[in-house]
Each structure stands twice: as structure tokens, then as C-alpha cells.
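Read the single chain below, which is given as C-alpha cells and is the form predicted on its own.
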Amino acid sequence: MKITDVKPFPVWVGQRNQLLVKVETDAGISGWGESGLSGRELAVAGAVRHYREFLIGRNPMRAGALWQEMYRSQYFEGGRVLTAAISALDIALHDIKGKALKVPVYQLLGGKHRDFIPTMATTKGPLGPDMIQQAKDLLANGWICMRLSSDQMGIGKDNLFEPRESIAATAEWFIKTRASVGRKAVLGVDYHHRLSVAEAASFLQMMPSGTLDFIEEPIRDESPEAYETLRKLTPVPFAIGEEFPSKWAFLPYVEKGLTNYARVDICNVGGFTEAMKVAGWCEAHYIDLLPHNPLGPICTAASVHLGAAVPNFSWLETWKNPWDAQDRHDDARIFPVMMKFEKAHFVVPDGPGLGVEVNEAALNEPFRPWEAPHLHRRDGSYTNW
């Protein structure tokens, strides 16, 4: 078998846009795989490009080979739009061998561990008395982890943040939120990088200890040794990793303990076989998987067989809950077969390949330009969205 063509498609779905990405073969079997850049597809998907020139002719059984010739057949090694089109392709591959050899991807894995997997649901505030209401409503309907929701302040609207102003806010209410549903709930935080070393920790000290569960992406994650001088001052977990594009990332946050929950994103981290080499690792330092999920059906069903071939397995973030009722990122005229949800969980599929089925004539929603909120303080000056 043979790859005869690699065409990436980014292309505007639900809310946001996405690059998918086919291989197909002379075997008529095709694959499809996910980018995770989201915002920069045009970049990623001149990489796929330029990784086509030499993938048509290779046999796309040996995915492994193919990912070392492609992290390593150029002198600027890695980088996240390297990695993110090595990512897509990589999913797409395992996707043909499973399609091949007619088994789920996960048995290419090593077999499944669990029948099931558990999700970590977000609420959407706004944060107050709705968020607590939406807090039970997830507990209600089967949710025990959940991210609650920050203090946006201006965020999609003029753009407005100010970290200081958001904490305090932010604080006072989970303080109550904790006190409404109890412990039973795994209560944690996404502040996406917004925070300062000193701002994180005085927000995570403003609260008793018990209150958070965890806090994800508190500061940014170019400074290992930030995150270490943030370590010393909180006994907060942390949940880190969801930018990494590589095992190599990821290295002095496991190494050195800097994260307990890893957001592994395949659709990022090199796709199955660097994401696996993660989970691995974070095995032998009895770190769980809680692997980021915020794009479309690709991306989810890639995380589902993932989570379900490794031991060392939390939640699966998922944008599904109780009171939308469509997930912003799924089409069904797109996407006629996804993973199939139930009760807070997805099915671990047993169909050949990912199981999910792609309507490529559907891939007709040109791509449209899109910018995140590029986020400002009260003196005109720029932070991280």
C-alpha cells in the first residue's frame, strides 16, 4: 500500500475554523487527521504541503518512520506548526492502519483499558449564581470534574483584562461555589496563561486550601523555572502541557514534578505515537492524563482511543453539557459518524480506524480569517489571551 495524495483542508466549522487533513492510498483506504493551531491553519497547512512533496510513494503502515523522517528531515527542528502538521498526518496514518488491519485504533495501542471515558465539562458562567446553578446542573447529570468559569471581564467584547481586577472576583465566588456543591465535585480553573508568577499566587492563596482541585495553564510555559518558583508558593496542582509540541516540551514539567495533570493535545504533541512516549513517561511519575479537547470530531475520537489504550487516564475535556444543545464544534453534515456520548462519558468505539466519517463534499465552508482576542490592560498595554 501506497499514499497517493495529502490534501489538507482548513475550512470554517461551527464556531471556529479547522484544518482536517486526508491521506488517501492505492488500496482505496483513506485516513483523516486534525490539526491543533488553532488560528494559524494557513501556516500549519503549508507544512502539510511541504511534507506531501515526499510522503506520495511511502507506505503509510509505517507511521512511526514516517513521523522521525518528517520531525527530522529539516535543520530547524520542531515547533508548533511543524508538529501540529505532523500531528494531523500521524492521526491519519494510525487511522489507515486501523482501517487496514480492520481494528480500532486503540488496539494498535496496545488494547484498551477502559470501556468508557469520563469528561471534564466547563461551565459558561457568567461567573455568579449562574455558574453555581451550572455547576450542580453538570453534578446533576453525571459530571464529577469541572472547569469553573474565571472572570472574563472584557474578553470578547473590548477586550479588557485586568488580572488583578479578575482574581479578586473570581476568588470570591468559587470560595462559594465549593460551599454549594460540596466535595464531591473536582472543582478546577483554566486562566490561559493570563496570570503573572505573583498574580497566580495570590489569587490561589486568596481561597482556603480544599477549594480548587487544580489550576490549569496559570502563566505561561516558555519558563520552567517560573513554574517552579509558583510550585513553592502554592500546594495547588497544576495542569499543564496543552501548548507542548513534543516529549521534549514536556520534559523538565515532568522531570521535575511541575505538572500533575498532563493536557497532552495529540492534535499538537506529534499525534499516537509522541503522544503514547508521553504517557509513558507520565506513567513512571504517576502523572494522569487530562488531555486538552477544544477543536472538532477528529481531534475528540483521536483523544478518545488514547485515552483509552493507557493506564494512566483521568478526563477528557469536551465542550458537551446540559444546557447547549449542540456542541459548538461538531457538523452533522460534515461529520455523519462521531463518538457517541452518554451520560458526562464517550463510548470507546469497536469499529476499524478512529470511527469517525468525514463528508469531504461538505468541506465547502471556505476558511474565514480569525483572530483570539488580543487582549488589553487599562493602560493600552497588550496581554496574553
The other form holds:
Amino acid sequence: MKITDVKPFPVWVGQRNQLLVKVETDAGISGWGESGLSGRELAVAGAVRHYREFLIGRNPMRAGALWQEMYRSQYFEGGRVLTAAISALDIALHDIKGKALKVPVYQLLGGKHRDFIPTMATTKGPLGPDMIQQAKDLLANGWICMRLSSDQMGIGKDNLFEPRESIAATAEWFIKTRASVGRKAVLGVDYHHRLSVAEAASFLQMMPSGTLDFIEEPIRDESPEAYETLRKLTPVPFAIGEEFPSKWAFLPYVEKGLTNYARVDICNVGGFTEAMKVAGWCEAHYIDLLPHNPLGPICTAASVHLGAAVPNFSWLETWKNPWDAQDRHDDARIFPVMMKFEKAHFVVPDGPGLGVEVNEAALNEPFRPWEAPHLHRRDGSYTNW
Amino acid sequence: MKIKDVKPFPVWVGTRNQMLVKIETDEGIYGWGESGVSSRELAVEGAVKHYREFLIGRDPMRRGALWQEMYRSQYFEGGRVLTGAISAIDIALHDIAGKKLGVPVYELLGGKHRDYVPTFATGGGKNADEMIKMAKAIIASGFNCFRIHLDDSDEEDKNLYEPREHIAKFAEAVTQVRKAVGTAPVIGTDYHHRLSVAEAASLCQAMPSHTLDFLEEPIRDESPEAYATLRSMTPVPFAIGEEFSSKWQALPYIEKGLTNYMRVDVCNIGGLTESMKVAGWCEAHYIDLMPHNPLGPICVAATAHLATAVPNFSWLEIRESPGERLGFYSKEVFPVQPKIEPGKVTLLNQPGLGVEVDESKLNEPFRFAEMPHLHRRDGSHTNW
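Can I get the form predicted together with the partner chain as well, since the one above is the form predicted on its own?
Time for the whole complex; same chain goes first.
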């Protein structure tokens, strides 16, 4: 079997773009992948075009070897644009291999550990009684694990964001939420790397012990040393890793015990090939995966197969709650076949490959750029989204 | 598909036992595995019998999940007898999965990185002259990497071993070997954990720079701290890991950069499932695998599939060269096995591991084989 074409499709789905990649073969089998560098799709599509040059004519069964060749060619290794492209291609190669051998992708990753994949949902909207109600609704609908909304301030409106104001309001409502929903819920928050070490410490110290079960990406991720400092300032478990574009980025977080949940993003870290290596070493450190899954049905399917094939797994992030579902990240016109969702979990599929189909006729619209909000403080300085 | 039976066979091949395990399924597909705790085969066989109790009726395709269940059941995790048994079972499950899907096992490990697997040889001599002759014969036969040993056992007392006497003679002899063969061949030696930290340091310091390209298992392996000390006393690269019976044992050696080659043993560390996890993290630390492979053709095949499926690989140990003929690769017992040539192993392009066992040759009663118990002149025990 040989690769005959590699096609990137940056396509608008619901609220923003998904960068899909199709790999075609001379056996009539094709595979789909997705890339996770949201907001920089054209850069990734460009990298995919470079890889296409040497992938055509190659054996798609050699996913591990092609990973090495993509990552290590052109001298300068790594970097998130390149690994985002590799991720999509690696996922597509696994889809092809599963179809060629007529087995679900998890059979290529050591077989199945679980029959369904528990998920984590997120509340939406401003702080307040509605958020507490959403948390209760999630619990009633089978979600044990959820992320509560932090105070978004002006995000998406005037884009004003003052970390100190956000954390004060957020902490107050989180205390009320915990009191209201009780101990059964696993409560987390994603601060989306908007805080400094001091701000994150203050935020966590504003809440009584046991308020939050984890905080996700409180600070930016390029300094494990900063996380080591934060680790000393709070006992709240960390969920880190959605930005990591390789096992090397994960390395200090795993080896130094800096993260308690690995937020691996299969569409950014380097696909199945890299995610399995990260998962294997997380297992050695007794760290469970809590995969990042903010994209479309291909990312979800790939994450479901990964989650099925590793022992050390907690929950998979999902949009499948009543309020996010309206955003149609999983538009059925584009994805006529995708993962089956039942009460707060995905069913592990038993068909060949990933178990996702794409309606290519729906991918023809011209590219529309989507730019994440650019936030600023009151003084006009830039601050992270 | 369901597991129908799990059969351990501790069987004499060549000069010692091989602990083979066969797993049979209700579809007629079967798989073979091998366990590496040589000379404690009956303990491993006993563990296999415990695992058999809950493996029968289970889906053999769920190899990762069954690994977890074997490793983590009964509360007390780990230990080399248990992982020795798990290794054989895990390899057999991969053999079954490959046969079921009609592909070589490496296709289940991410696909092929190389068309053949480079190997290293082992040889020795009683003195420098014999060692030089041996090194030249090994190189001439087609190996560019080999381990060279000084076999100077006492004629009267075969099990006498004095580390200081041995390292003094070896350092001098191997220095001459290096001079005789030049800089290009990759030369290592295996001290088989016979030395103390101080003895190993003296050995390394007694040789000129670049006499050895690697020193294997100079000291015992249960103290990474001792290796960290030795690391600060010599610049010779280390090849460590053949004794590791899980990724947790490999962990400090990888993370602290204590080994430069990972001597992973597929038949001890926990099979292909555990080996792939170790290999993945070795890659993160730019450490190549140099697998331990002192057993039979099933170990050769399983390790060659691992070697085919990982990017970070150097050489596979092979026990058939001008340096030794141990008879481990019996064609009578194993009519189908990988092709072994000087300097390389080539896998057969067939589903599963690519090994067949003639079960009619496995019927002999068990014979104990005990490794030598070494002692110093004063009578105290010292490691083999």
C-alpha cells in the first residue's frame, strides 16, 4: 500500500476552524486526521504541504518511521506548527492502518482497557446562580467531573481582563458552588494560562481546602521552574499539558511530578505515536491522562481510541453538554459518522479505523480566518487569552 | 476470540533451559512466549499457572489490559518472577494478535523502522593474544560491535573469582585488543555485575581513553545511587538494564541519564507492552536500546520485532558468532525462526512472531541448571 495524496482542509465548523487532513492510498483506503493549532491553521496546512512532498509513494503502515522522518528532517526539530501537522498525519495513518487490518485503532495500541470513555464537561456563562445550576444539571446528567467557569470579564466583548478582579470573583462563586453541589462532584477550573504565579497562588489560597479538585493551566507552560514554584504555594492538584507539542515538553512535568493530570492533546503532541509514549511514562509516574479535546469529531475519536488503549485514564474533555452542543463542533452534515455519545460518556467503537466519516462535499467553502480574542488590561497592556 | 489454555514448558535447549509459554485460543490460533529468569524456571512456571486461572476465557487481543491485571492483581505489585511470567504471556498474546490480523508483530507496535536488525557478538580468550585473535575473527565474520571478555578461570577451582585480579589482567589485555583492531570497531565488555563501585572505577581508570565504547553491568543494579557515584568517576559509557523487571526499575536510569544504552530484556521487563513504554521514554532522553537477548529463538524474534518498531536502536545481542556456539537456536526445537547471520537478524515476513515450536521435542522431564556460584579466595560468595 502506498500514499497517493495528502490533503489539508482548513474548514469552518460551528464557531471556528478545524484543520482536517486526508491521506489517500492506492488501496482505495483513506484516513482522516485533525490538527489542533486553532487560529494558525494556514501555517499548519503549509507544513502539511511540505510533508506531502515526501509522503507520496510511501508505505502508510510505517507510522512510527514516518513520524521520525517528519520530526527529524530539515535539521530544526520540533515546534508546535510542525508537530500539529505531524499529529494530523499520524492520526490519519492510524485510521488507514485500522481500516486496512479491519480493526478499531485501539487494537493497534495494545487493545482495549475500557468499554466506554468517561467525560468531563464545562459550565458556561458568567459566574452566579446559573453556574451553580449548570453544575447541578451536569451532575444529574451523569457528569462527575466538571470544570467551572472562571470570571471571563470582558472576553469576547471589550476584551478587558484583569486577573486580580477575575480571581476574586471566581473564588467567591467556587466556594458557593462547592457548598451547593457537595463532595460528590470533581470540580476543576481552567485558567487558560491567564495568571502569574502570585495570582494563581492567591486565587487558590482564597478558597478553603477541598474547594477545587484541580486547576488547569493556571500559568503559561514554557517554564517548568515557574510551575515548581507554584507547586510549593498550593496543594491543589494541577492539570497541565494541553499546549505541549512533544514528549520533550512533557518530560519535566512528568519526571518532576509537576502535573497530576496529563492534559495531552493528541492533535498537538504528535498524534497517537507520541501520545502513547507520553502515556507510557505517565503510567510510570502514576499520572492519569485527562485529554484536551476542544476540536471536532476526529479529535474526539482519536482521543477515544487513545483513552481506550491506556490504563492510566481519568476523563476526556467534551463539548457534549446542553450549552456547548449548540456550537456544533460536531456538525453532522460534515461528519455523518462519529463517536456515539451516551450519558456522560463516549462508547468505544468496534468498527475499523477511527470510526469517523467526513462529507468532503461540505468542505468546499473558502477559508475564513478565526482569531482568538486579544485581551488587554485597563492600562492597555497585552494579557493572555 | 478467547484464551483456551496457557501452557508453560520449561525445556532444555543447548546448554540450559528455556522457559516457553504457549497460549491457545478457541479459534485455533496460538502464540508462543519466553520468560527470561534463567535457572528459576519453576518459580516462573508457578506464576504462569496462577495467571492461567483467570486468563482462560479472556480476549487475547486485550494485551495491555491483561498486562495490568496480571501486574496489579494480588496486591503486591512487581517482582521479577511475576514479570518474567507476564513477559512470556505478553509476547505470546502479541504473537496471537499478529496472527489474527495477518501481520508481523512489529505492525502492532507502530510499524517498521528498519529492514533488518544489526547485532553484536560476544567472545573471549584466556589472554591478550587469544582475545585479539577472537576480536579479529568476530570482525572478519561481519560484526562491527562486540563484547570481549577475559576467561581466565582457575583450572583447579572453576568458581574462584577475585575481582581485583581479573580487572588488572583485563584492563591490560583489552588495551592491546583496541590497539590491534583500531578505533573503528565498537568494543564493549560485560562485567555481569561482579564489581564494586571502587573496582569498576579502577578498571575504567586503568585503561586509556577510548579503549572501551561501553561497559555493561559493571555493578549490581538495585542502587541507581551507586551508579550515579560510578558515573562521576569514569567517562566510559554504560550499558545497563538487562536485569530490570519493570519500567519502574528503568526509570531512574533513564531520567538521571545513568545508562547510555538501554539493555532492555523483553522476556524479563514485562514483554512488548512494557518494552515499548521504556523505549518511548529512552527516546525522549536520546538513549538507544541495546537489548539483552541471551535466550532462545522466541526471545530473538520478540526482541527483533521490538527493534524493528522503535527509532532508538543500536544493536541486538546475539549468541551465535565465531565467539560462541551455545546451541540456543536449535532448528530441531524451533524449525521456523528468524534468520541469524553474522552482524544481523532478519525477521521472517509472516504473521505473528515468525517462530514455530516442535512440541514433540518438549516432552523431556525438567533438568535443573544452576548458574555457577562464585567465591573469593576467602570463601565468601561473589556474584556470577
